[in-house]
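Encoded as structure tokens, the following chain is the form predicted in complex with its partner chain, with no partner shown.
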Amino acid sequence: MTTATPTVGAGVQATAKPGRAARVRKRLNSRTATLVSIVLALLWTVPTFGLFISSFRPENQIKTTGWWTFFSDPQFTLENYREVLFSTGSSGQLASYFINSLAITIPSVLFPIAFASLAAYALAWINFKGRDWIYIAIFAMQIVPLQMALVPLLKFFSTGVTIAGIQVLPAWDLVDEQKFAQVWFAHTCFALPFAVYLLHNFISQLPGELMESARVDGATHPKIFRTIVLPLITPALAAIGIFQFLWVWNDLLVALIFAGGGNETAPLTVRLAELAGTRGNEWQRLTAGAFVSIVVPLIVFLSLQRFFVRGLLAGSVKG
């Protein structure tokens, strides 16, 4: 382009100019937007990436002098997670918390998503009298802060109900292991308005043509709901279920109140918040055991990522 042909024209030349300045100035725009991206993009990634490095520097370095002079005095060492995985007593013993988080995530995720799935087809495709109402209703429950639901539930596990001082249901009465169940039930009551609710969003939009065809050849709601509808949300399956294995596996609060705190049942993250809180300048475990509770979640993430952008997509943008 810089060498315009003799046998063109003028004219051509005088498009020609402003198109290269144009092209100029956008390159140069889109040099500092990609500047700028990379910047923000360091910003975000410099903390978790001082914390990774730090977790594998000995503890007399980490306690003393900065990550970054990692880069100028290399030392490596595993000791940070050898010691904060496997020793007992009070400093670490995370192993054996990470059994407790993979046991509360597990059944966490499977419950609601079963029941939400089931749900969420009654609500789309069987036509009966006030569903609409029964949506609606399920729908305004995501708006409950489950705050409010924390006292109430742990009384009913601890001493069932009571009407008029006659025992309705009885008590739970769970020591140790048992204690999970409290914590699957709380999790799958807490995920089910937005479960059904996504669900409900990508059910409702299977084509009614599928429906109406099966239930002219004599299928019952049951045999569609397996054959027909369960394959074609697999997709959407799986992002509410990254989604939930994410929600479950990183949340403190409700472990925190229905798992106790030992280490028969408490998460990762409750332990985490407590050598935060108890061991706060032990740095060389507060790295490494941060990095033992984030690489389940980043695994997941990383491998599943199309999955879950796609379900939050289809939760916060179609409404």
Partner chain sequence: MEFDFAAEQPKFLMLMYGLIAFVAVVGGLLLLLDVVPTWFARRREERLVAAVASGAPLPRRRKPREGAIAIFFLLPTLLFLAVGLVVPAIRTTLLSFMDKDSSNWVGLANYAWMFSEDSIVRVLINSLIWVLLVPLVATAFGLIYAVLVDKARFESVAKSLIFLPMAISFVGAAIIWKFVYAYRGDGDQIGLLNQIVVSLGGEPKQWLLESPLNTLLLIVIMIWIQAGFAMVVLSAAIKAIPADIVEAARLDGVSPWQMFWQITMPSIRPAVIVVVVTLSIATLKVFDIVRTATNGNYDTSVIANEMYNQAFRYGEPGQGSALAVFLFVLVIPIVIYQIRNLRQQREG
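Output block for the form predicted alone, input the form predicted in complex with its partner chain:
One chain, no partners, no other molecules: that is all that follows.
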């Protein structure tokens, strides 16, 4: 009897926890919770829906009436999209800036993911002196505001690095489309601390028996990383890729500083800031321009959503 008592008590406690979890799950799946979720989703979607409707309305209708009057007096036009995408004047040519944004964003996503995955694997599974201190330093770099690094980085690009009067690294002296390299370098530097930190936490949780078995079979670190680690961290790579893509695509400050505002290198965000005109009286263009700018991030998120969810939930379940 003395040995049965704690067993029964433990059983009661064990059954109590799932009971509480079940009650919480039941409340979240109730009709009230579903109704609240639907209301919040509608409230969140209404401004975007209004922007979408306005992008197809004529200029005089946009400036004189609200978007909801479209249902009582529907007037439809594609002039706003034609003007912002293909107009040769100062009001459009978003198509060329769209290409510039892709040229900036894609490498700025791929470079930090590649470097961060290699660094995270080394910090997690390769023993070397000072490894922990390097990881702590990388973690601490997340605290540094991006704005504090803009001036030193711009000076590095324009004058190079000089130590004791000796030119260690020359100035970059890039022009026109070559300035894309400066933006790639800047975005990669700013993204690496967070990406390394996140991937290190993910990779370090992989089963050690898996790595040991591979080493026993004669696999080297490059082979282990390529054949074992990369397939397992795909959800985490997708999550980081989505965050980085959205950040770079919506960025205005970094691209404007390091690429300039010229037609050859300026991204879509620079042109969007100019669409309303110098006096802000042409703001009807922003409806179409804003929707053009969100199409690509929306496609990227929806196509990688399942990997994104798996990346967020990674590590919550053992085994």
